[in-house]
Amino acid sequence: MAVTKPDVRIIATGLFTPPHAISNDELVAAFNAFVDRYNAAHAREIESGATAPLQPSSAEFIEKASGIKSRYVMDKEGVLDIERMTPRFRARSNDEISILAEIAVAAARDAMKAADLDARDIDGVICAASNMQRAYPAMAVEIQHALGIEGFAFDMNVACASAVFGVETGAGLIRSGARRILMVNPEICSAHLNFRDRDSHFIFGDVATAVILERADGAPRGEAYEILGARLKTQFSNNIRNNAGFINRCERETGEAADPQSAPFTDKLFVQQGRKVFKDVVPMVGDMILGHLDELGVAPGDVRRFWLHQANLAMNEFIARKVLGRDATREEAPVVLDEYANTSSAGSIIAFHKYRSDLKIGDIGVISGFGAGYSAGSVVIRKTA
């Protein structure tokens, strides 16, 4: 199918980066101190064979397994405190802005400044993220209120693919009559991560991103990327899961208040079967992108840049190789994973935000997110201004 005339474009992005960074060495030092203490406290059980000893981690293991070298977090002290090993956030009253809304507003203002827009220029807000702070009121409505935007707002969660789903949803709202939509991705992933689990304690970081979309019915005032098409896909899998829902987040089966680091609470945090995820998701996403490009009449070799979800370096490399039929260069598939770690829905938007200034008019790129669900999506764009 040939490319049809696009009717929606992306005109700006925004980024909020937390003030604190944790290197692999710092994270490993805290984790290994916890391991040493645990093994000493359970020495008799370990010696008898009743309990398996915990294994230490290393910076080399983390980088080899994931490509991650560091991550930004909203609270560094709580994560590295081996008595706690989870972020500590001050309880806020209902009259204060929520922490998730706060970082989303910061990213949104960055995008609005880049596009030279104010609240009167935007008709709706979508908060698309994996790690929502509460069930209701919707985070999006609070963000809308803080920004002074009239109109409407709502939340959506499609895990790590939330941003691409949010872009396509925003485009649909514009086609239905909205002038501009603000789509934000605030992710405080550190609050859902088990920092005492060797296989996953290094994966996630915190961040917030924003994207502004508008109707493509006139000359843009600044840079613009027309949306050639979007493709979305979901397939149920338990291989990536987080059970911290509003029903079971804070209770054990007995109804007692749970220690967030106790055994009964571990499945309320992020868990995954990484090898199965890799085996399932890589071909699914590669085939989805190839099929989408073919549908639009775009040859893979004509794509200037792939802004892929920053989950795992090897995963991104395999997906790019499947699409291109060869290894992608860092210019073709830029990486922010080493600095930011996995930031769930925000990862591909960080890459797009940071690595697009060199594109020329007419260059085509693909924004793609994928993760739990399974969920996956691709948005094909072309620079027009």
Contents of the next structure:
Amino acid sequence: MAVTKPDVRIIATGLFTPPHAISNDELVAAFNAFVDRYNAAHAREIESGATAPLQPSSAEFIEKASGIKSRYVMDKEGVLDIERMTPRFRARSNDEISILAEIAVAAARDAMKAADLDARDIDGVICAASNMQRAYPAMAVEIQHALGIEGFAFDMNVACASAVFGVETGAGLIRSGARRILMVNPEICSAHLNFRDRDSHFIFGDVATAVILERADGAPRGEAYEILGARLKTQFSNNIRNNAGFINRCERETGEAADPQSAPFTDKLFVQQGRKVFKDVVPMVGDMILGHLDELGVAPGDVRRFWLHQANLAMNEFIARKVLGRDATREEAPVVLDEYANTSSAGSIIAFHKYRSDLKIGDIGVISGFGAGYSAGSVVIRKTA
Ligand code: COA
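What I would like now is the form predicted in complex with ligand COA, since the data block earlier showed the form predicted alone; can you produce it?
Now the complete complex, all chains and molecules, led by this one.
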């Protein structure tokens, strides 16, 4: 199928990077101090074989298994405090902006400044992220209010694929009449991560990204990437899961042990079967991108850049190899997860934000996100201005 006339374009992106970074060495030092303390406190049960000792983590393993060297967080002290191992945020009153809205607004302002737009130029706001701070009012409505945008706003969650689903949802709203849509991805992943879990304590970081979409009629005022097409896919899996939700308090047993290592606590945070995820998601995403490019009549070799979800370096390398039939260079598939770690839905948008200034008019790129659900999406774009 040939490319139909594109009707929506991306005209700007924005990025908010939290102020604090944690290196693998710092994270592992805190984790291992926690392990030593836990094992000492449970020495008798460990000795008798009733309890297994916790194993230490290693910075070498983390970099080798994931490609992650560092991550940004909204609160470093709480994460590295072995009494706590959870970020500490001051409770805010209802009269103050929520922390999730605050970082989304920072990314949105960055994008609006880049496109030289103000609130009156935008008709709607989508907040697309893996975790919303509360049930309601929607985070997007608070973000809309903070920015002074009229029109409408709503939240959506498709886990790590939220941003690509958000771009396609925004494009749909433009096709049905909106002039411009602001789509934001605030991800405070440190708040859903179990920093006491050796298998996953290193995976995530915090960030917020923003994308502005516009109806493609008339000449763009600045930079523009027309959307050639989007493809979305979901397939149910328990292999990445977070059971936190409003039903939890109804399920709680009285007198439940307050052991932070116990299931009632840990499954209300991010849990995954990492190996299974790897095995299932790589072919799913590779086939999706190949099928999508074929449908658009774009040869994989004609794609100048792949801005992939940043979950795991090997995963991205496999996906790019499946699509290209050879290894991708870092220029073709840029990596930000060494610095940012996995930032859920925001990862592919950070890559797009940071690695596109060298593209020429006519260059084609693919933005792709994938993760829990399973969920996956690809958006194929072409630089037009
Ligand atoms: N430090 C040191 N060793 C560790 C460790 C740590 N922090 N965590 C695990 N290990 C050990 C394991 O105990 C295991 O040891 P064994 O072989 O003696 O049993 C070994 O390292 C391999 O563990 P495994 O969990 O199989 O590692 P892996 O190579 O699969 O890498 C992931 C783990 C999570 C990095 C990898 O599976 C992955 O990235 N999967 C996809 C994740 C993903 O994208 N999720 C989506 C979220 S959106």
